[in-house]
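Single chain ahead, written as C-alpha cells, the form predicted alone.
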Amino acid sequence: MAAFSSAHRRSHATTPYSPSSRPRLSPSDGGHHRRVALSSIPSRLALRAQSSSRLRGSRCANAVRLHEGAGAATIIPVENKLPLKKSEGSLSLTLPKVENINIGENESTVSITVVGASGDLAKRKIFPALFALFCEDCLPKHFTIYGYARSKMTDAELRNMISKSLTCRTHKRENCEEKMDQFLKRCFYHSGHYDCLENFAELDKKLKLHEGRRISNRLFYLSIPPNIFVDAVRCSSSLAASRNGWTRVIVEKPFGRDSESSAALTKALKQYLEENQIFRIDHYLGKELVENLSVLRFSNLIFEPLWSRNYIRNVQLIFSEDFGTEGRGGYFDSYGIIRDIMQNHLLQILALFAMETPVSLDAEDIRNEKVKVLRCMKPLHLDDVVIGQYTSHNDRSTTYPAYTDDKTVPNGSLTPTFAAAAIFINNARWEGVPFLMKAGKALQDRRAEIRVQFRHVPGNLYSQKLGTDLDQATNELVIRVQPDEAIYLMINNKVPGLEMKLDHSNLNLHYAARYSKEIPDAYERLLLDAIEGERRLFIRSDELDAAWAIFTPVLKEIDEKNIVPESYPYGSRGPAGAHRLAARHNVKWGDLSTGQ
C-alpha cells in the first residue's frame, strides 16, 4: 500500500478519526509527519546510527548518553479508570491534570505496550526482560510501560502481578527493592478488548499524558493468540500510533500454519503496517550461542575454510525437552512439534549456520543471505520425515502420562510430539551434506545444540588404534545452545604413558567457567533490538515465505493422510524411526552415541 502524501499526513494530525480516513502506522524511522527542530536531528540520527556491529557491552551506555542533558524523568500517575464528567446531559472523558513541565521538543520517549499483559508469556518473560534492561540502564531515560488486556485490573494489581516474577540477578549487590520500585512506578495498566477502537483511543490518551511534548516512539508487543493479531494491529494503527515518532510492532510465533495462512497473515498485517515496522520474533535467535554462531564462523580463520561439503560429513540440530505438555496441550495440539519448533527455531539456526558470508553485518545483508540459503533447500516429503508421540511410562513408583492423557488434548489426537527430518541444500557449498533435525517432548533429557561431524581422516595412520568404529573417532564440533552453554571440539589425543593409546577428548569452552557475567535472557536482547530498530535477529516476510515452502508439503501430507505417529515411552530417546532415518544417510545421532 502506498504511503500517504505529505499533505495528507499534515492534515491528518488535526483531523478527527473516521473509518474512511484511517491512517496507517507511520513508517519506522523515516518520513514522519511532523516538524523537526534542527536541534533534534543529531540525537535522532545517533539513535539510528547504532549498528549491529557495536559491542553489546557498550549498547546500554549509548542508550543513556543519547538523553544526556535532558530534563529529569517525570513519572505521571494515571489511574486506570479516568473520571467521567457530565456536561449538558452527556458524559465526557476528563483527563487528570498534568503539571506543566518544561520539556524540549527534541527530547524523545519510548512507550512500550504489552498487549496480552495478563498472559503467561508476559508474566514469565516480557516484563522480567524489561526490568533487566532497566537495571542495566539499557532503556531510554524517558520510558513508560503499559499492560493491555481484557482482564479488569488496576495499576496496583498489575504491579503486584509483575513483581512476583521480577528478579534482581543483575543487581545482587545493590538495592534490589529500590530498583524494583523505580521500575514498577513506570508500569501502568489499561483494560480493553483487542478489537475495540474506543479502548485503544483511551490507551492513546493515557500514553500522551506520559509522553508530554516529547517525540513519542511506541512499541507494541503482541503477546496474544495469532487469530487476533490483525484486530489488535488494526485498532492500534488507527488510534494509538505515534504521530511524531516511530511505531513498531513485535509479533510472536506462530506465523501461520502453512504457506497459505502465513501469506494471508502477512497481507493482513501490511494493510496497516510497513514491513520495516513488523518485528517477527523468534526468541531462539536471541540466545547467546546462536548469536555467537556467525562470530565463531566468520572471525576465526580455522573454521571458515572447513565450513563446506569438503570437510563436513553431516550437521545435526537437536532440540529435546524432558517434560510433556503438562496441561498446556490446547495450543500445542493445534500446531504440533514441526510447526512449533522445527519450522522456526531449528530452521532459523540452520539458515544462520549454512548461509554465505554477508556483505556486512547490516540487518538486510544478513537476512538476504538467509533467504538465499533457505530457497536452496529441498521441500520435505513423507520419506524425509519421522514423527512420533509419547506414551505413558512407569518408573518404579512414578507414572508418567501419555500425551493423550493431558485433559487439554483431544481424545485420539494424532498430533506429533516428536519429529526428525533430513534436509538437503542444493548449492555448491552444501550439496550432498545431510542436515538432520530432531525435536521432541518428554525425552530423556533437555538440550538444544548443533553438532557438526567432520569427515574421516583419509589414510589415517592411527586407524588401528582407533578401533573399527571410525564414527566414534571423528572430529565433532558441538555448540550447546542450552542448558549450560558451551562450545567444544572433540579430537583424538594420545593418553599419557609409555604405550600408544588414543583417547577421544574435548577442547572445551564452557561459558560458566570462562565468563563470570550471567548470560542475558533472549527476550532482553530482542526487546532492546526492537527499541533500537535493529532488525538483524527478526524474520522478514520473504524469509518466512521461504521457510514455509520447505515444510508445507510434508505438513499437508501428514494432515491429509492422517499419518499415525510412532509411539515412544515418556523419558526415552524417541522413536526407533529416527535412528533408521539417520542410518539411511549413514549418520549416527551424536547426542546418543557420545552420551554428551
Ligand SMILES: O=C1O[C@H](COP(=O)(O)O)[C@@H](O)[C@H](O)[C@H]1O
Second form
Amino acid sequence: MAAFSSAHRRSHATTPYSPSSRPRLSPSDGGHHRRVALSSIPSRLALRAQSSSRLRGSRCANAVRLHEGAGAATIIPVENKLPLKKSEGSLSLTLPKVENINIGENESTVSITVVGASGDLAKRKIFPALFALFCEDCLPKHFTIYGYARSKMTDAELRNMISKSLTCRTHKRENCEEKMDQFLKRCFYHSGHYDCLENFAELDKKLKLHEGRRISNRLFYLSIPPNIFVDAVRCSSSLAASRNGWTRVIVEKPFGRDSESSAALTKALKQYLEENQIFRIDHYLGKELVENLSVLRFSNLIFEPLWSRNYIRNVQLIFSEDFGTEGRGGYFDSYGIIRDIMQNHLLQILALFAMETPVSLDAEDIRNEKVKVLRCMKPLHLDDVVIGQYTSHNDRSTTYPAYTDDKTVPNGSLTPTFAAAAIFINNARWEGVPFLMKAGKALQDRRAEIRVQFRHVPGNLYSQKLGTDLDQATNELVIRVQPDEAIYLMINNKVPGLEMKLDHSNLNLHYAARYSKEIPDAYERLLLDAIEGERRLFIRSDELDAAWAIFTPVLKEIDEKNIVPESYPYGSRGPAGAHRLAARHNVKWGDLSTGQ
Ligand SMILES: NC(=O)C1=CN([C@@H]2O[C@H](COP(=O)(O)OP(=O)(O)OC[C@H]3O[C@@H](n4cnc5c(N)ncnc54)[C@H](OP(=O)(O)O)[C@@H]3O)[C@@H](O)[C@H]2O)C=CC1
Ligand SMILES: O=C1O[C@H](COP(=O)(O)O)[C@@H](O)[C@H](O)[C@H]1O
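Now that you have shown the form predicted alone, what about the form predicted together with the ligand?
Expanding to the full complex; the earlier chain stays at the top.
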C-alpha cells in the first residue's frame, strides 16, 4: 500500500445534519387537521400488489399511476408524513383536511419541483429526462414542473436555460419543436432559499393554482449540495407537501460520507418523511444493463446454476473515465473515488449480482435480498484496498493536468481519484470468491462493466491446444454497462479448417446491432419509477447502512493515517498497485487483456 505521510492532514467538516426544531403547519395553511389511524396505511401485501407496474408491458401513453389507493376514487395519502404532534405519540399521523374526496383517478395531477434547478445536474440530466418522458407520453395528462433555486429567474429565463439541453430521440425527430414548446409551457420557476418556510409556502400557493381541485401528487427532486438537504426537506414537507395525494422526495447522493453521517442524515430526513417517501437515487441502478442483470440471472436457465463459487473464479466490477474532475473538484475532493463511485454505484451492482433469488420482483423482496448479501460482505481494511491519484501527462502537443492542478482542488490534496478493492462475501454461495472492484478518473478509456471469470474445465481434453496460460482460456462473461452496451461470452472455439486449432471467441449480444430503439437515460427510468411509486431501484435506509458498514473502516483508516495515493499518469491504465492487489488473489484484470 502507499506510504504514510503526516504532512497533509485533510479536514473534512462533518456535514451539519443537525435537526432544527420541527415546524408546525399554520392553521391558515391547510386548515383543520385530520387524524389518520395507522391501520389505514395499506399493508405490505397491498403495496406489493400495487408495485407491479414494472411488469406491465407498456409503461407509458399517460399510463402513470398517480396515487397508491386501491380504488380509483379513494384517497389514501399514505406517504404524507407531516410533523407529529407531541401528544399524538407514534400511533397517528396529523394530516391537513382533505377537501377533494371522491375525485376520480383521472383527476389526479403531478407537480414535480426540481430543487436546485439552476445547477449542473438539473440542466444536464433532470430536465432532459423529464422532456424525454413527456415525448414518450410517460408523464400524466396533468403535470406541472417547477424549478426552485435561489438564483433570480423568470419562467421565460428558466425555459430558455433548459431548452438548451433538450434533445429529441432520433426516431421521434418530427414534431420535436412542437413537443418542446408544449413541454416548456408546463415549466415554471420560483426563486427561494432552501431553508425558508415562507418561500416554500409561496411555492405551495403556485402549485395549488396549477393543481386546482385535482388530487395533488408532489415530487420534489433535491438536486442540491448535501449540506442543505435537510433544510429543503423540512421546508418542503412542512409547507409544500400535498394535502390529498402523495408527496415523495428524490434525494441525490452523497448520502453522508461514512456510517455515522449517513445515519445522522437518515435520522434527520425521517423527522419529516416516512421511509417510503424517500427515494434515494443511485443512477447506475437506472442503467439498462444493470436493470437487465436480474433478467439475465433469473430468466435464463443457463446462468443461475453456474452463479456460485463452484463455477465462478472471480468477478470484476470496473468503472473508468477518460477525463479528470475538471470543474467538479470542489465536491469531489471532500469525497474521493471510493465514496463517489465504489460505495454506491459499484456496490449496488455487486449486490444485484450476488444476491439470492428474491421471493418476487416486489421492491421490498429485492431490497431484502440486497441487504442480506451486503451484510455478508467483509468490511474493508487497508490491506484490501489500493488508492491512486492522477498526475499530469504530456502527449505530443497536449498536456493533461494533474488532479492537484485543478483550481478547485486544494494544494497537496491526498484525495484518491482511483481505487481498487477486493471484497469477499461470507456466505455459502460465494465464500472464497474475490469480487474485485476498481474505479478511476483520468484513465485510458471510459467504461463500466462486470466481468465474470469462470473456473477451468476439469480434465480438459483440449488443454494442450489452449496454450500454457489456462487462465486466458477460461470462459468469461462480460456485461458492458457503457459505452456501447453489450453482453458477451468468451468461449473456446475451433478455428475452421482441417487442423485442430482453437481460439477464444465471443458470443456477442451487441445492443446497437440487435435493438434499433435508443436506450433511455438512467434518469428517465428513475424519474418515471418515482412518479409511479416503484421503489425497486431506490436505496432503502438499511441497504445504505449495510453499504457504509463495508467501506467506513477503510475510509477512516485512509483519512486518519493520511495514506498517500499511488500516482498514475493521466490517460494511463492506473497505478501498478491495482495489479498487485489482483495478483494476490490470483486474478488478472480482464479489461487490460488484449482485444477485450
Ligand atoms: N452533477 C452531477 O453530475 C451529479 C450530481 N450529483 C449530486 O446532485 C446534487 C446536485 O448536483 P449539481 O447540480 O452538480 O450541484 P450544483 O453545485 O450545481 O448545485 C445545484 C444548485 O444548488 C445551489 N447551491 C450550490 N451550492 C450551494 C450552497 N453552498 N448553498 C446553497 N445553495 C447552493 C445552486 O443554486 P442557487 O445558487 O441558484 O440556489 C446550484 O445551482 C448534488 O448533491 C450532487 O452531489 C450526483 C451525481 C452526479
Ligand atoms: O455519480 C457520479 O457518476 C458520474 C458518472 O456517471 P455516468 O452515468 O456518466 O457514468 C461520475 O462522473 C461522477 O463523478 C459521479 O459523482
